[in-house]
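In structure tokens, one chain follows: the form predicted alone.
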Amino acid sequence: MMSSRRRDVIEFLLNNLVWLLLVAVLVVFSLTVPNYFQIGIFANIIEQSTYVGVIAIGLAICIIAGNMDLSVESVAALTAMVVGILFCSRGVGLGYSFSPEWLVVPISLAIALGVGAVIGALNGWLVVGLKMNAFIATLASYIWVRGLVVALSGGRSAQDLAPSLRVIGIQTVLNIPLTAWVAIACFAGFSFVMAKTPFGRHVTMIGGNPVATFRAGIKVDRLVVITFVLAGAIAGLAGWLLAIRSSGATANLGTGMLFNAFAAVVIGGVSLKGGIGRLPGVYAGVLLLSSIHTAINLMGLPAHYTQMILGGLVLAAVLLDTVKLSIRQRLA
């Protein structure tokens, strides 16, 4: 029989081996990228992991609940056009302002969370009130909400953002940018309250056996719901950023972002099945992410081997997936 002191330790790779890839990665790439190894360098790396990052908390709580949240990236463009025309002052900007100004921070703020939590609200409705699939509903709100986007700039962008908005993207702490710390802090914050409350123990429930957790007297509608609105919260926290590190909006912001926000969810060891994942591996998954596609930039490589790397990790994080799942069964 397995000792518990090796039970633990086997339990710990299997929850940190992101973590480990990550600093080998890191190391390898330090050894053989000429200029790779640098504070400026690691600096960037984690300002790109921005974006991308706090939309994978959403979707990879969604993930862990059982369902999928495709519309995030579309949600995140939709929050930056809004805040864009409100606040930018040219293109399809209206220019609002507020006195004192600085008022246009926490407001455009609460607009940005406020939009993306209805769009969220409206994906658990359909999810949970209608039944449907949680892939063709939000499949059909990433559709759609970008189809919105277009609608409501005419096609043309959001330029020079209030100056209040755009001091926070050019603040840095540590030589790491201020929107930078903020990813960092919601990572943080939600990491906690996945690990260490109700909410989210009822949530990895749920992944795990929705049945069981409702005879077990959870609310899991309810729950599930929140989720959704959660995660269109947060993509418009990331739609908030976004604009901000634009100094305004275009219509085809944030292209691409939900599959570099899938993968680092995936890679990050949050499973397909529901009931497993740690929101700090899905931050390494981002890291991981980012210092790969660092590396081949400097090292002059065309950007299509960021894309067949990326494909590779996911087929190899879903197939690890598998064997880590046999091995915890082995384990019990």
Second form
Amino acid sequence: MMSSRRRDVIEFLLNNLVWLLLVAVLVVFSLTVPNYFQIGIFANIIEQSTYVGVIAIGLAICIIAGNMDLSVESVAALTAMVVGILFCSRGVGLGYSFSPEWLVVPISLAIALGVGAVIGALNGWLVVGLKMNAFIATLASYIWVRGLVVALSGGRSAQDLAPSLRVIGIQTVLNIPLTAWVAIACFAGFSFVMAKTPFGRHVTMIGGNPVATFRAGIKVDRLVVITFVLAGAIAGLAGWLLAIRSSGATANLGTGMLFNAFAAVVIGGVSLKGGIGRLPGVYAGVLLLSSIHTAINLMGLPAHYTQMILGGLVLAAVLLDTVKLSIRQRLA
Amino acid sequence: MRRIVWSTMAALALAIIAAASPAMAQSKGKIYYMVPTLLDEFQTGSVDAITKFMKDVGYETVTLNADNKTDVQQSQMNDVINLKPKAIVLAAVDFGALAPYIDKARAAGIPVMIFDRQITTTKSDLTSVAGTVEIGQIAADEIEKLLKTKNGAVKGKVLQVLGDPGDPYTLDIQKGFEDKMKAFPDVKIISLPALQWEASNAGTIVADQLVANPDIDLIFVHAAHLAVTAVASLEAKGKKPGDVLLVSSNGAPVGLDLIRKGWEQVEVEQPLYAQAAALAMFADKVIAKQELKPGSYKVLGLDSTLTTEAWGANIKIPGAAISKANIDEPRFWGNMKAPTEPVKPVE
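Next block, the form predicted in complex with its partner chain, ref. the form predicted alone:
All chains and molecules follow, beginning with the one already shown.
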């Protein structure tokens, strides 16, 4: 018979496995990769986690609710381009400005969130209203939204973002850029929402068993639509941050981020079947991926290694998930 | 609800039919331009340029975008061969993988002209290039001068940010650059690829390397849009224009803007307009399967050389190094002043 204390320890380790893995990876890289162990590199890792990390929050919420949103990468690219077109002064930028100048910050953010939310609402309507498969509906959005980016920009880029916005990408607090603090705040906020509020609990219940949740009197359809709107709006936020980082937008901005976000979500312990997952684990997954990317950059290894390691990590995460499940069954 | 769905589908069908309707304008026929991607400014610029210059000589251009996917471009080639156009202009996603499709098109009697991305493994009817290897070589010459001015000798540390490592275009530039730089053993080159040519990946590489190698003298990026995020990373690390030298290639408007602002010193241009105009100048002869005479030609005022190579007629138009001294010249496509004079076919 296992003592409850030992059981708690094992549960804690299982719940935070990805954080332990992250610490182990950081230690190994610090000891073996030249120039890795320094504050600047750790700050870079946190900064680089910003964009994929923010996208992964919305994606994780959708997956926890038992759905999927493949459009998040393209939504981020679209909002970056919209912000770029409106508030950049060169390329395809129209250079809108306000008096006082700082107004551009809340206005551009509202536009980015709004654009993302509208596409999220459309996805939600297709899935809930028309009963379309979420994978197919959001795959279509992934394609047409990227097409819209090219159509809006004509394949050209927008440069020279308004200085009031750029300052968010340049200023640091505790050596970490403000954009990264936005991501950290998002993870903290949504982790709280998902773990401690009725909304979060209901979303997790829907992912676990939507029929039982419906019979418990919870408005399943409405909540599912809200998860899509949230995923879209959060992707919009990621696009806003990307535009700030890039001082504008190019038509291929954010390409490949969807798969990194998926990898982070899976590595972070979110079950693709829905109903299981915690956002802090997702953040650890994103940090883990960025740590590996950075190590590969510093070692000067060909980029193919990143993709091979990424694929291997995702496989390992799925295997670990299976192992965790069997350990939990034995504990029960 | 059902009505909404049906109305939407009907509207979509009408839009597709309208888009697919043949153009009413009279022309000598259709030429298909197989563009590798529309996600970078050089390629989108090439669509406008080829469409304009081919129209000047009487052809209607239809463009198909392969989204940087070799298999998509292969399928497109198969489809287009069945449509029997007057000619195909190909800017290949993958130089080697498209060779059998060029053979197939030519066997079906459709001339194939190669734009920008030289294919030497099989015969084609005309190739118009600045030369990707040559772009790397020109960049090396410019970097040699910049390092000498900065350090008193050709020495220092160079960060080379490639495009996607699966794209032969960037590998050719790398080859041209590194082969030339071998003459300078005191120059250390760190080469890293920006996956999928994605700008923020380039920014990440620059940010990491500035921490790991704070003594980097110069950054060489293989496309101007990558320079934008490189500059964003420099700015975020508190650098000022000129602190770290920057060289880029392809001559896109973003690169020219960065030169004007002082962040970038040299942009190695691909002469997009001239490369496109050369194809139009020879289109009639290529389609009539007439011999193209080797020699010197003026293409939009640029001295160009047509040679007969193992892979067929090849016109090479030299790329130019753009710096603050010559940046305003309208011949650079990055200034977005497309020539208004119509191109005339070669007699």
